[in-house]
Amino acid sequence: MLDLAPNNKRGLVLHSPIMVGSGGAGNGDCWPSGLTPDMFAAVVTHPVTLRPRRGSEPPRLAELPAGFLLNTGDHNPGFRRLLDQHRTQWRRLGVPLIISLAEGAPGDRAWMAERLEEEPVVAGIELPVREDVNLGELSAAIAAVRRVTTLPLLVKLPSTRAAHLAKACVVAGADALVIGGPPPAVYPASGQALLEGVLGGPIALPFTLRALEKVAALALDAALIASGGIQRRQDVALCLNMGATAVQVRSLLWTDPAAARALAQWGQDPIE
């Protein structure tokens, strides 16, 4: 058993190190054939904002030789509707549910976090961080969320700035750091128009490993969770050996469900 928040009175205990990353299973309701929630240690929802967002106009996806580029614009139904539509289904999930709260207007994430405090189906909160965030702004935002909830806080850092931001996040109240928010890039999509988005698939792993190495060297009092480009059990073992407590997988669930199933099953056995 692994605890991602040992210093938090609630804790966040996992039965394996393999989590479903943000949106990998939609909001815990989208599972490819052969995959079920109980195979994984926890499920993170797609990022949700206080008010609904329509998301980006198509195309949203560009194929790359070793992965893809994605820009969804954080399409989501809004916080209230998300809870109303999924609360009953979440009660049957059987594993810890972590709600990802996307950035919106100032104070939005703290407002949502305060409402989640009384939601018994919610085990934790993930706060994704944009690459161009100001350090002081980030610290204030995490502290504002920390003041209104006792739920474990996971802060998802961009791989390109993780080492720069990590300490401030822990000081502000983060219980765990998700390392490897994918780096932004541009690449031609359909019609050869350039799409700006974030990298996904195997191509993202080297960025994740570099960020993980640098953050682990800081020896902060917070669990580290590797995310981005993890496809094989060798990738998981490497991340754990480099200081991660757990890992998140996302696109693998859809690009190769059989491999995701095998990885999840392997994760429930002792790591070699």
Second form
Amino acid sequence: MLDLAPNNKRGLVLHSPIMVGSGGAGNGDCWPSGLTPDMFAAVVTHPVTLRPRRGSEPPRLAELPAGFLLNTGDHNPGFRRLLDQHRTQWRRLGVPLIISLAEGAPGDRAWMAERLEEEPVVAGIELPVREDVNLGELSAAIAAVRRVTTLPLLVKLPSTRAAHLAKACVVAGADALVIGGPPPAVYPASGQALLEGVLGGPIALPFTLRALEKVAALALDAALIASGGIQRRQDVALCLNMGATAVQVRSLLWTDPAAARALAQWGQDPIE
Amino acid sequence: MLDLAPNNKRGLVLHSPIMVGSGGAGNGDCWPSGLTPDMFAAVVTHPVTLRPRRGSEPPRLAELPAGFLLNTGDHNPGFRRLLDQHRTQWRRLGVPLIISLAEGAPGDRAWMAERLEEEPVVAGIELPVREDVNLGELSAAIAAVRRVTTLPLLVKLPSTRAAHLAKACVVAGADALVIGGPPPAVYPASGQALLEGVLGGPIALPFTLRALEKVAALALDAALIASGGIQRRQDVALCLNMGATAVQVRSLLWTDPAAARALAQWGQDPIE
Amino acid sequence: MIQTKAHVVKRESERGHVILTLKAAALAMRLGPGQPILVRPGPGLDPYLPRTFHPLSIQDDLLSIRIPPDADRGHAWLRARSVGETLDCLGPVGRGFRIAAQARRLLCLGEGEWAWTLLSLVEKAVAQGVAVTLAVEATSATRAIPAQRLPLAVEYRLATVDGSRGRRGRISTLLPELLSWADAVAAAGTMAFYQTLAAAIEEQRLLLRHGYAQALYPSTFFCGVGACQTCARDVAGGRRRVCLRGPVFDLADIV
Amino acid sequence: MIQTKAHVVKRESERGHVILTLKAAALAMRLGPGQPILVRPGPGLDPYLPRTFHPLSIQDDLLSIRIPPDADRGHAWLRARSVGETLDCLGPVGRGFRIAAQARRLLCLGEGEWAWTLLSLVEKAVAQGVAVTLAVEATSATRAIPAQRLPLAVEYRLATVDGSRGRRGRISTLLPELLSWADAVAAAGTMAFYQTLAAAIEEQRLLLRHGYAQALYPSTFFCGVGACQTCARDVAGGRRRVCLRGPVFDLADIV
Ligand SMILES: Cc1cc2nc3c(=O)[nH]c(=O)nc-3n(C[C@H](O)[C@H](O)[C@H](O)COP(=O)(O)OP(=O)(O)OC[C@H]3O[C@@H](n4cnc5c(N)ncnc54)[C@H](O)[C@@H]3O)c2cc1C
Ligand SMILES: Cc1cc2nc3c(=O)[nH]c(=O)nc-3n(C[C@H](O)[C@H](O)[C@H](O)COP(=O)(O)OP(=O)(O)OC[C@H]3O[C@@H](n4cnc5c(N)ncnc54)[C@H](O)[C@@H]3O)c2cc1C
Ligand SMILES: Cc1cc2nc3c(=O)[nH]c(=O)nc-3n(C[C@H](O)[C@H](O)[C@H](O)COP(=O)(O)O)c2cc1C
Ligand SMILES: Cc1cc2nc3c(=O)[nH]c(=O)nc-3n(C[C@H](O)[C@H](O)[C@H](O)COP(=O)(O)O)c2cc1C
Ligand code: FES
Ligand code: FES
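Form predicted together with the partner chain, following the form predicted alone:
Below is the entire complex, every chain and molecule, led by the chain shown above.
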């Protein structure tokens, strides 16, 4: 049995190492052709903020070789509406639901985390971390959330700075580290407007692997979850081999649901 | 007339915005089919260290989508042999030669920079900067070199941290900033060994553009040179448009010398 | 939405663009006019984003897509496919054109490349006995839909910016006459085109009422199921995901 | 080194691999056995790294390359080329095999896939009147060079690991006999193969002298001109760039 939070009383047990990464299935309500929640080990929502956010103006997407840049600007309906609109549907998910809490005003995340204690449908919290965060602020923010919740806490680190930030996160109370948010970049979208966004797709994998290698070498007392660019069985095998307990897939669900379905059968298949 | 160092008494005048980036033509002695030094605005050598370096063990190269990871480990014959072996040939280059000084023991770069004052064939110095450098150390290192040389000083910043480091470099005495060294990553090379290296090829461009956008916004008193992933006329136009004075090309010389030659004719061609 | 391997059963090449007829029964069955499909544009993981197509015709187990003669390398790969190969397709995306039960005279209005997306609607409306006029604005005659691509029963009106065929100039000069005839409108073009259309309707009918004109929002799609959030636009009174609410909207909701 | 567009004039497909014959006069003229060429493996900027090939034959204005049936997507693109298309080629890279003026009996020794790189040398040596034995170690008969690919004058010896043709097992058992015959050796294989060969030569001739055996260093190339430093290896008494010093070395310099 895989447990992403063995030191946490609640634990976070997965039936396979293949999770749906933040927003891959929207807020657990957007399932591409042929995919159902129970195929995956867990589902992470889009990052939510306390108040609604209209997100970025278009264009939000630019194509890169073997990938893309995406910038949605944390477009979301706000914490209260998210829960109100999805609670019923989440009860039927059948697998652990992890709420991603985006950074907003100071104290917002702790406030939301505290509310989530009263939501039996929620199995964990993921905190995405900005690339330019300062180490002290990050520790304080994680510790503030840790104080108010008994839920398993996943911290999603930017891949370029994961090794630098990892230890402080575990000390501050993270149960697991998601490695990592791919690096930001700029490229012209269609219509020539320069788009600043975060890398996605297969081309993100080399950044994930570098961060995973460096964080695994620290041998911290936290589960590692590889995220960013994972597409093929060999990518999963490599990440598990390098020390990850699980992986998150996202855009594969969109570009090739059949491949995502096959990948989700990890371990159930005699040929591996 | 383009001048990369207008505030420097010596100046660094280029006849076009297309330079050969560090190592693109070896140490000015490795010219792919149909290319000659005078086609380009300037030539930057491989990074050299005071003592010879054997560089990294193979594999040194892994393929990525639209690019590659490269790790040569600053393989070089050492400062003295570099000068002794190349001085004569450099006199015939016909365009400015810029020596790249790699980081070594403390004080090594300043020592080498001082020697270069006595080499009339050298038109400038480029200092490549590590991604994990500390801001204070970097300022001190640049200032130390600045004190001992009147040569134009180019500082090559890692793209992920360029905006963070740029101002301090100019304050410490950099005449121009090279934007930037692409991010490091890890991927299996052939034979499955994990290779950690620096990104090269077209896929590096989105990182260069992000760093260039952020540094240009600082409006510092230093010329900007875009480097990393530049291949097509539209890439050059974009970089110049975003505030670069010149660009450096490297692997294009290897994969498509004819295209590099066409690019080097920038400005001489009526259709632009 | 389903994912399916579609077999290329016919390939026509015409003035640079390529039309592929695909056999994909399960997809054709679910697909209506105005609903796009997403096609994988290469054999591997690059290019990675799907390409969006609005089938030109949907008949029984067949559908056809037109790949424009542009510089996109995904399109270049798709143009090079030949009969017997298969394409990985996802679809249908979102909601398409509806032909109201009481519609008798349908005006289909297309601008430039977008005009092609109306062909399957034209086909379906004619088959249902609706009188159809297709009016198209193109930069020149060679870039317009050839008349022989249309059912005989369709009245085809053309405005070309260079005057090489039909009315010279923009389509706006034709609109008063066409709108006075039509009891329903379906449009495909840019947002600027829809502004012009809405203004002409208001001039002609005093009010742009819901239910009179439908318009295909000009968009490409990534996930097509609401997850990626890249297609969000300010339409229908809020910031909506076009792949869920559209891509066909009431014109009154997008201008 | 030159860069040139080579025209595909013939395409043969055989047990998965594809042999393309290319017309490229300026390149063929400069090219000798053992000197690789670099070929762009796609239409655009991806895949980005060139693919390295050792031409199987070089004759007048023609040369031919063999694309192995592996999973590399650059190779997949190249296997799909057809007659009439052009390939972007760079070459020759470095130094090839030399046939010493006094050589009378040349033993060519190839291991697995690498054996194919010896074909152009075999051709040239036979044409110069040298007696040639080609000895190849393959995993099985179906993966070995077919005899009909060779000039009639060549003596062909095969060792197959599965015993499906020729001597069963590794080539080492054939070496004593072959080496006692040869006055010059040219080899292509892995470094392990060269260790075995060097040991056999020392056994047979007491010393591995410079000038007796040449070996193709098993390497692919990026720039091919010494700039990128990816091909540096510890050979010939130092860390050398194989694309400048090699890829053909004296066997004594690389073991
Ligand atoms: C994110 C990602 C997505 C990918 N997607 C796909 C995909 O969709 N389909 C697919 O088939 N592959 C894909 N790949 C694999 C990748 O693009 C290469 O095709 C693959 O690495 C080739 O592997 P190989 O071991 O066969 O060849 P390698 O031995 O790794 O070599 C490939 C080429 O690189 C050059 N090379 C390698 N090492 C050296 C060296 N030391 N010196 C000089 N040249 C060298 C050679 O020219 C060689 O032919 C992907 C890789 C990544 C990172
Ligand atoms: C480093 C680099 C190297 C490149 N090399 C090459 C090359 O060798 N050859 C080449 O032809 N091109 C190359 N490109 C261009 C690139 O890969 C794309 O093909 C190009 O961006 C397509 O541009 P476009 O403006 O035609 O299409 P775009 O309009 O940018 O769209 C391309 C596709 O992306 C999707 N898309 C875009 N925006 C959205 C959106 N808002 N919502 C949903 N989907 C969207 C669509 O499916 C669309 O068809 C390179 C780009 C980079 C960054
Ligand atoms: C991802 C997402 C983000 C949203 N963000 C906001 C928001 O920032 N402010 C707001 O008022 N409503 C927001 N909403 C709600 C929508 O505006 C609206 O209520 C409706 O759900 C959106 O329609 P759609 O599902 O067609 O996109 C959001 C909805 C979604 C699905
Ligand atoms: C890029 C480069 C790096 C070198 N680095 C070293 C070194 O670290 N130590 C050393 O002793 N010699 C070094 N040399 C010198 C070589 O070992 C040797 O003298 C010779 O020039 C290399 O042969 P090559 O040009 O075939 O690679 C270097 C040469 C080059 C071209
Ligand atoms: S295309 Fe992904 S949300 Fe609409
Ligand atoms: S292949 Fe570039 S140095 Fe040899």
